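Only one chain is shown below, in structure tokens, and it's the form predicted alone.
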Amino acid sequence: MIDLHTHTNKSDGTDSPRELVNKAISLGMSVIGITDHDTTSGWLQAIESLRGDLALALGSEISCLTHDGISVHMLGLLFDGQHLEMQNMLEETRDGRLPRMRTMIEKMRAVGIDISMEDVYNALPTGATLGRPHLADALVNKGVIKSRDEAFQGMLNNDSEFYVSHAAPTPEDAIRMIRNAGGVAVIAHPFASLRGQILSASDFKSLVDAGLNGIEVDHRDQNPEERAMLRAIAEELDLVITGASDYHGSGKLNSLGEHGTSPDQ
């Protein structure tokens, strides 16, 4: 089993790297991808945890943002960690979250919803990039609401009257980036509509100029028509086809190997 996609305690995750790469062996997996949001702080404890016959494609998930204002997501793999750009773009993503959470807060509080930067400070695991995940758990411990999926299906929606986008590159700079750093980029769910506005097939033209090496086809959040659709439009640009789980640990219903990517793609 290859799973291209997964997240630890370093992003939004409840595993911590350790954790998440002792699961991937107790599965018998044989590759797994490590994929924070927009960072690589886990990649140390997952390549000192590692042992048997798992290999590890090291990455991250950077949050990107079309000029229409559509939120994607562009997983970059195998590229150099040490990159200086690459982690220069990185850390000014990480730093956009910061005013994007204040402004959702005010919003939630400005019609009554009982929540502050402290409750969420308390549900972000220590050294995590901030994320609306967080949000959601400390929704959740406030008792607002009842689970991180019911945040995402209302509260947390790109198209919710609370969400605010933040600063990120556009996904042809986010792939010309992992490209310079040695990288392989697959776009994520691109088609993912219960998240909110997702791109037309139309928009992978541009992604395959910039350098797009492959789409994420079989994920939980798009459906038998959606992934009918993105397959063949990998198949007509000649795109790496790829499956994953977008595993998060608890608090998410995505299991660890439930989607993969063939040995060939």
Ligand code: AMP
The other form holds:
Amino acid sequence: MIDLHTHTNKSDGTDSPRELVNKAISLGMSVIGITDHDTTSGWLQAIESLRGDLALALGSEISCLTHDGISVHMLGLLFDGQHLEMQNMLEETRDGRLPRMRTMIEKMRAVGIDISMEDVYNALPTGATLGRPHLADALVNKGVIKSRDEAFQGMLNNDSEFYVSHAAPTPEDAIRMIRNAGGVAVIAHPFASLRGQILSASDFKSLVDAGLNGIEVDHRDQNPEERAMLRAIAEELDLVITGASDYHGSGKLNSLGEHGTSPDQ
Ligand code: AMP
Ligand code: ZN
Ligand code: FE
Ligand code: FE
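Return one more block: the form predicted together with the ligand, after the form predicted alone shown previously.
Expanding to the full complex; the earlier chain stays at the top.
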């Protein structure tokens, strides 16, 4: 089983890189992608934990924003972790997540919700990329909501009054950076419409021109029709087709290896 998209507690997953690697080994998997949001900080521990037949596709899921304000996630895999411009780009995005979180909290406090930046920090693992799931955890700890899922179906959804975006590269810039750093670029769950506005089929051409290598097709947030459309786009544009779990530990229902990528791809 090749599962190219997972998260650890270096972003919004709940397993440490070591725990994730151990889980993959015990499941007899052949490859896992370590793709924490806007960081490579889980790579070292994953490498140190590696043994047996498991191989790692080290990467990152890079938050992107189109000029139209559509949120896009770009998986960069197998790029040089020491590439300075890449690390600067990731760091800038991580930095931008702080003022964004403060603004979301201010909006909540303005309508009387009892939540503070300190609550969010208390829910954030050391060194993790700060995101909405940590705000969700803080709201759970405060008894405002029951789960991350409930948060994303309501007050933390992209369409919610509390939602604020953060600065991020365009998908094209992220792709060019990934390729310059020697990696491959796979667009993550492009038709996952429950998360908010998504790309349209015609947007893929400019991504390919920037150097896009593949499309994540088999992902639980894309239904059979959406996957069929993406498969057709991938075939038309000669792109690799991937599948992955987007595993987040206990932070999401997704189980490790629930979708995979075929070896020929
Ligand atoms: P952010 O990057 O801060 O905008 O937060 C978005 C992240 O929240 C995505 O990477 C998702 O993995 C995560 N997410 C989205 N929906 C859910 C959900 N229902 N439960 C848990 N995490 C979610
Ligand atoms: Zn996530
Ligand atoms: Fe994503
Ligand atoms: Fe993800």
